[in-house]
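This document opens with one chain alone, in structure tokens, the form predicted alone.
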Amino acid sequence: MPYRRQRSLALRCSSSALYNNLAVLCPPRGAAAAFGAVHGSSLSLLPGEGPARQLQARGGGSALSTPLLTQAAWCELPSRVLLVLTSQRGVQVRLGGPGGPWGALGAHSVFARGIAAAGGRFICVGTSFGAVLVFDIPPKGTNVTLSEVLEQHRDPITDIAAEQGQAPDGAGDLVTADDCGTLCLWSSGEEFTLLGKIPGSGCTCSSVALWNGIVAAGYGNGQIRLWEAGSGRIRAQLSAHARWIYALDLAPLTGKLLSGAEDSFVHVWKLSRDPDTDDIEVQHCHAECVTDTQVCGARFCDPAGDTFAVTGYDLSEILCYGPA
């Protein structure tokens, strides 16, 4: 399906050159999506309804000590939706709805990056020393606790992704990635279990996605590699971009894969499995050049992948695309 640019949304500040620098909250059918992009120590927030807002990072008594944000993401749990921010000094989460208080979730002295909801009640956050913090989120209230610390990575975490489809038996439902390209596959629960580890090759894995037991990983050399989550075997390797990949996203209903990179291109791919051989098949669906823009964020805006949005370094708008 071809796409075309439909509109642009003005940001109060331009987007920083950070991995996965676009947060999108997909709404129920008929409602408007909400967007967020990080710039320095603040998050430009465009709610589905109402005026644009600027959220400031917490953690200092003066402007000089305000930490720089590294990522923002909405985490959708069965009982609530939380906005989570990571920064140079740890993790913050907005509790109790849009007007609720901010809570600090530990790790105050470390660089944090990589955010994902997992297991229906947990939020996982990566850190600069390679640990993944697992927070237990109550159905209501603010009594968030650190449930577990996952220590398998030796390098800073770059991204975390939860299963967006139906995980095959033994495949796990969470993948974590680091600066050296190592991937760890986990099964979430009261205790998270390491199911497999895919060694890195020295090239940074900047973004990951997980769908129906397929791990899609984007790398600094412009490649996308598709791995079998259950066995850790590589199933496909795509020379997708000419420069560093900054963002991947998956549409859970269709298996469409979105990639954005420093080369100014955004690509849409379609993943599927051959019912006879169980091989992973990849179809290229669309290429879009965002002229003179280093793409740093790309996300689908609906579960079917019919619409997507893009941010770029030093670009003071979010570009929205839909069916041509």
Contents of the next structure:
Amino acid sequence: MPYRRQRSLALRCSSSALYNNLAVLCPPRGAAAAFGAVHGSSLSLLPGEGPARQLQARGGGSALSTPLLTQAAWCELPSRVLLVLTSQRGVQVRLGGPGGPWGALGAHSVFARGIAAAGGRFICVGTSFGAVLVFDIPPKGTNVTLSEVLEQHRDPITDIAAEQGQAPDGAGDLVTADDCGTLCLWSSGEEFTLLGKIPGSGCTCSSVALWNGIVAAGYGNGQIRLWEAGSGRIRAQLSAHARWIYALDLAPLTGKLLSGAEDSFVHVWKLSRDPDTDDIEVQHCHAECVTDTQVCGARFCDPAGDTFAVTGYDLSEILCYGPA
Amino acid sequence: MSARTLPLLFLNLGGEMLYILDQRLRAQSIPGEKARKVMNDIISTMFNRKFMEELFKPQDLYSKKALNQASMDKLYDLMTMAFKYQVLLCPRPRDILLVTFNHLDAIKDFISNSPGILNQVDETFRRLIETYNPLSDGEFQLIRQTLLIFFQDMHIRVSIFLKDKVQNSNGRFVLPTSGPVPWGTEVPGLIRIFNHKGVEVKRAEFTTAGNYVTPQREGSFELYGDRVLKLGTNMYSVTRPVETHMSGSSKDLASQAKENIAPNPLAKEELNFLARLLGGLDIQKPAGGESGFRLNLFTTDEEEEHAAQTRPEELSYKVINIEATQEPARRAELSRILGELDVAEPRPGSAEKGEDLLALMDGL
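Follow the form predicted alone with the form predicted in complex with its partner chain, if you could.
Then the entire complex follows, led off by the chain already shown.
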């Protein structure tokens, strides 16, 4: 199904060149989506309703040195939706609605990067020394606790993703990725369990997604690899982009995969399984060139993947695409 | 973000500064002996051993700001837009090192008959290789991302880029979707499917608008060698003069600057040191003597004054005190060394040289 550009939303500031630098909050049917993209030490925010805003990173040092943000994401838990920011000093979570209180979490790493909700009540955040911090989020209130630190990666964490579909038995529901391409598969719960580790080849895995037991991983050499979460075996390798991949996203209802890279291209793929052989099938659906823009953020805006949004380095816009 | 950004920023911007200076020297037919002396002096000071030792220690970039003047702004525009282009376009993050090597190779060619100065540069070269060659691709990407934050929202139009059609009239750089892919990357278009045992069972192809080819070979990361990559080599020549166009009217720029609620916390600190190298400017003048030389990238003083008045305050490049966040002591040490270098600058005969260079830059 082809897509075309439908509209462009103006941001207060341009987007920085950071992995997965676009947060999208898809509301229930009918309401407008909210968008966020990091600009240096602030977040350019487009709430679903109301004017564009700029959220400053919280200090954690002298006024002279506001920390640079590394990522922003909305974490959707059954009980609440939290806006989480990672920076070169740690993690910040907005615990209320707009204008609500902010909490600063575990800030001893050089920088934090990689954000995902998991297991219904946890938020996982990666750090530059390879540890993944697991925070237990109460259904309401501000009593957030550090429930666990996962120490399996030896390189800086790049991205974390939770299962978006149905995890097959023993496949795990969380994947973490690092600077040298190593992937770890976990099952979330009171205690997180490591189920498998896919060693990296040295090439950075900058973005990762997990759907029905398939790990989709985007790399610095422009490749997308699909891994069987249960066995850790490779199932597909796509020579997808000419340069470093910055963003992947998965549409849970259809298995559509979105990829964006420094080569200024955005691709839409469709993943499926052959019911007879259980082999994974990949179909290339759409290629979009965002002229003279190194894409740094790309996300679907609905669960079926009929619409998606893109931003790029130095671009003060979010470009929205929909059915042609 | 990466604490290993400062040496690359300094060496590449310094390299761009020397390209511009060299072009002015040749364009104005400055006698060979004098020109060589100027280049040697500046390179020797830039590559001072103690300064380099401090520069290579890991540190964050922050700066304090003070006012500077229009010609310096213009020089900074050229240097920073050139390096922004190189950082943005370099095929892999690691290739920032090849860009730096291209600058250092050219700097070595600028040195005439001075094995001592050549040694200074080679020492920095070896330090660079030792420090950066072992870094992972991920670390290089972090360095690149830190540099891109530094250069974010700068869209100054540079005539040489506009003529070469590598920059658009809105100040954004053109990103090619053809030519060689980066070393280690496959040309896009192939999908390979593996069965549950990991054996390849199927291949499929897809087409995109890109028109890429496989790269010939990788550039050399050694002290001597073919860098293959052309980014970071000298783009100026006598017939390709140094000039910038300001993008839009100054009013637009002012409103643009105000739009940025958060000022870029990474600042242009070591540019101040480069500025001091180019002469007195508005930094302290030694008592009773001429202050080195004054750089003017405009045709007349009136033009320079006009540019200074029309350029919005917020967009003016600022001068620096080093503000590394983690270790104030080290920051002080770097400042002290910079101070010493500055004091050492006025030399016998500097008055005469100063006048020469003033005339030289006025010729633009």
